[in-house]
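Read the single chain below, which is given as structure tokens and is the form predicted on its own.
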Amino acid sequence: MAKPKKRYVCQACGSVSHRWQGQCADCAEWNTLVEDAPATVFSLKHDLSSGGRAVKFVDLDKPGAMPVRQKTGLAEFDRALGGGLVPGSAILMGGDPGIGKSTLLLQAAAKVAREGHGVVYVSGEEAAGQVRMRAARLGLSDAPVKLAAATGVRDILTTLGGMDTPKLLVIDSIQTMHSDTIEGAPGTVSQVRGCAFELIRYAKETGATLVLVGHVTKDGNIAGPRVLEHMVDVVMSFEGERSHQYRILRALKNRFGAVDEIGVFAMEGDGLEEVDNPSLLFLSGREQPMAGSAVFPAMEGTRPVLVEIQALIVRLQSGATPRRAVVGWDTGRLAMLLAVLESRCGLSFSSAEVYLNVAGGYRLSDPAADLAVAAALVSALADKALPQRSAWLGEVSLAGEVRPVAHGGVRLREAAKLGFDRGFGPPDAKNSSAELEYVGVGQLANLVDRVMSS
């Protein structure tokens, strides 16, 4: 056997270099560089001589039951994990600190409890008292969930064999777990790294469905090793702001169903509670039109979600700096479509401040969102409110066509539940619907003349 070499691995990156220094040459960060347990060098050549364990075999169509989800008692929770928990599946759900993962956990938990399944919920980051005044705070007290602190993991798979397999055992948080087999502190690459894999590897042997709780970067990236991600089968992030009601809780990564379903929830007083229509609570508080405000129809999965976008001009002295300020949109198609207004339009962004905001902390990525930044925009550069209870959806190219989105249908006929009477869009028939008036809208300058003559 060969001499063990001294390995040094990035605590921010997981990458290894075998000697110490002060910044890491692949994610540039400092002081990031811990020594690592001794990596031992082994012949390639494989010795079979001792014999091994034959690998059994099926074919995927072997008859047999198919695993059934196990409901959480959630529906938003559901519907983001794609119908429920996977019996043997690893989840890891990553969010900011303090934004609610171990309140909605805790609520799930207590959930399936009731429903006669044995849960395990074991902390590592608070007293065992400490999670029981959150449960009588959400009126969970009742629920028969069987409660550790510890952050031994030889000692959490010991008490887990001797007793019946839990339906679902939480591990509140990853970071703070430790093996003795493993040199390093807690929540270093490779503590994080083999505690998850001992975790995991009970949960695909039993069949219980794993929850870990991981620690956030300041980046909003799940802290440890990325390989972390690899090794489970679901990505969740909990993302809102603190200062705002909402919570929505996302798939990153699902072996078993879609990532682009989204659960909303509201922070209460007494918990989390679900919220059955989203729409509802980004449209909240507007009620007279005014300008610079657009309504979009957002698709998240197979969810059309109805939400605001806000827009404010500010006209500058001369030679003063105009500012861009961009919340839960992208500063750099909001650049773009500021070009294309300019260019295509004849309007004038260059002298005076762009704001723009999508009401209730909602973040944006869909590209059908530009027709409806476009008209905040020139609503709010002509100081003119768009048509009260309208809707705008559409894609705007560079040239300043307005080309078609997918699923426009569905997303107008949801503006039509909650009272909208017209809409806008792409000149697209697919688009059309007959319970609103639809308005095809073929290039950004139509837009700019119906605002300006209105």
Second form
Amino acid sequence: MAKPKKRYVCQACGSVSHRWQGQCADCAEWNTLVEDAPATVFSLKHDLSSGGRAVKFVDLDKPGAMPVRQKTGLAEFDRALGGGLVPGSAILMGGDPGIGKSTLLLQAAAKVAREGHGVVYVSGEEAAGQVRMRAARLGLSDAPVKLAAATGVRDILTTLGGMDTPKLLVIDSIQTMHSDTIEGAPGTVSQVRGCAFELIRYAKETGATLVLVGHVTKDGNIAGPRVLEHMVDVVMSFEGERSHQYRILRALKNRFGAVDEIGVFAMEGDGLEEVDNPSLLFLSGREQPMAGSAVFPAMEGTRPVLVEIQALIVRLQSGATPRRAVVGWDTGRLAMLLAVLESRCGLSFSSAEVYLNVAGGYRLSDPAADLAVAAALVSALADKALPQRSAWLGEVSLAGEVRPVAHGGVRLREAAKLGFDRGFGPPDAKNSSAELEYVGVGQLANLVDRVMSS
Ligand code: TYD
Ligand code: MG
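For comparison with the form predicted on its own, would you give the structure of this protein in the form predicted together with ligand TYD?
Below is the whole assembly, all chains and molecules, this chain first.
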């Protein structure tokens, strides 16, 4: 029999190679290839068409197929999950170090425990005393959460086997877990995969909801193998700028719900506070009308969120190459808008530096922001403030037309609710409403004329 081929697995990205190399060919990390146990090779001669047990088929509409979700009581967390915890499911919670994953999960755990359900919180990163200190700071010391500092999966599963199944099991974090049946140090691909597999199996068999905390590498992926993302039912990402207080909880994958819902929190001295009106957070501090500032009603899932877009134009004296710097938006899209403003509206940005910032550290990916960005740019260039209490929405085409966007009505109603009295956007009868004055802008050139001549 031929000798099984050696396999080397990159510990950073999980890719497999048959030769050891100093640098991974896929992710370009150095010294991450480690020899893996040879994969069992099945002979094609095996006949698998007999000798197995019959698999049971069921109807799609079997009653009771819908799982009953358990609300955590943290409304923003439940919203991002699509309505609460699904029994027997596994959730992977990713996020930068220090962003607040442990804080969020301890708060959710305490809420569920106070409702009278069993909750187990296993910390592999912090000693029990440290977690207790955090609980005291959050005012949660009295919550009946079963807390343990442990890293051995066998110890954890043995202990769980000897007690009532908890409703919620938090493992903080999967990279610190270790199984004695698998070779390698904690955090390696095989350990992470093996430990996750055992814990997920426990959740599926008992109906407990499992939350695995996962570290994020510097390029934003959850450290360890991508396979972890395939193994779990829900992948959540906890995001935010550490220098800003707000945090967004987002589902990147959800087998039981929509992936475009978000939960918004603010990190305060005594833990994460739920923010049920995010617009107020992202718009805070807007008092004076300012040149270069435009408000855009963004959509996050089914929820509108008003954000402020700021532009700054600095004329250059010398012939140096002007900078374009963008925070919170797409650089390519800014280049496109500048090109459209130059070629269709006769404006010149070629000898000016352009800075664009979405206030509050918020990230926009919605193409409906084009008109608001253009309005901010034109306003900055003309050094004239846009009309007060106005909101801007619309996609801009390469021909300079302003195109309709989805959910115009919902976006404008949110703006009206927050005291905005005028909306600018594509000529679209559906957007006109009693709540605010709607001004149709068909061409970007109309907007430029309006701002320049005001
Ligand atoms: P933590 O939950 O430990 O982050 P993670 O588990 O994602 O690494 O949160 C750490 C940060 O949160 C820390 O820098 C301090 C801050 N923090 C507050 O501002 N207020 C609080 O009440 C708590 C508990 C933490
Ligand atoms: Mg932590």
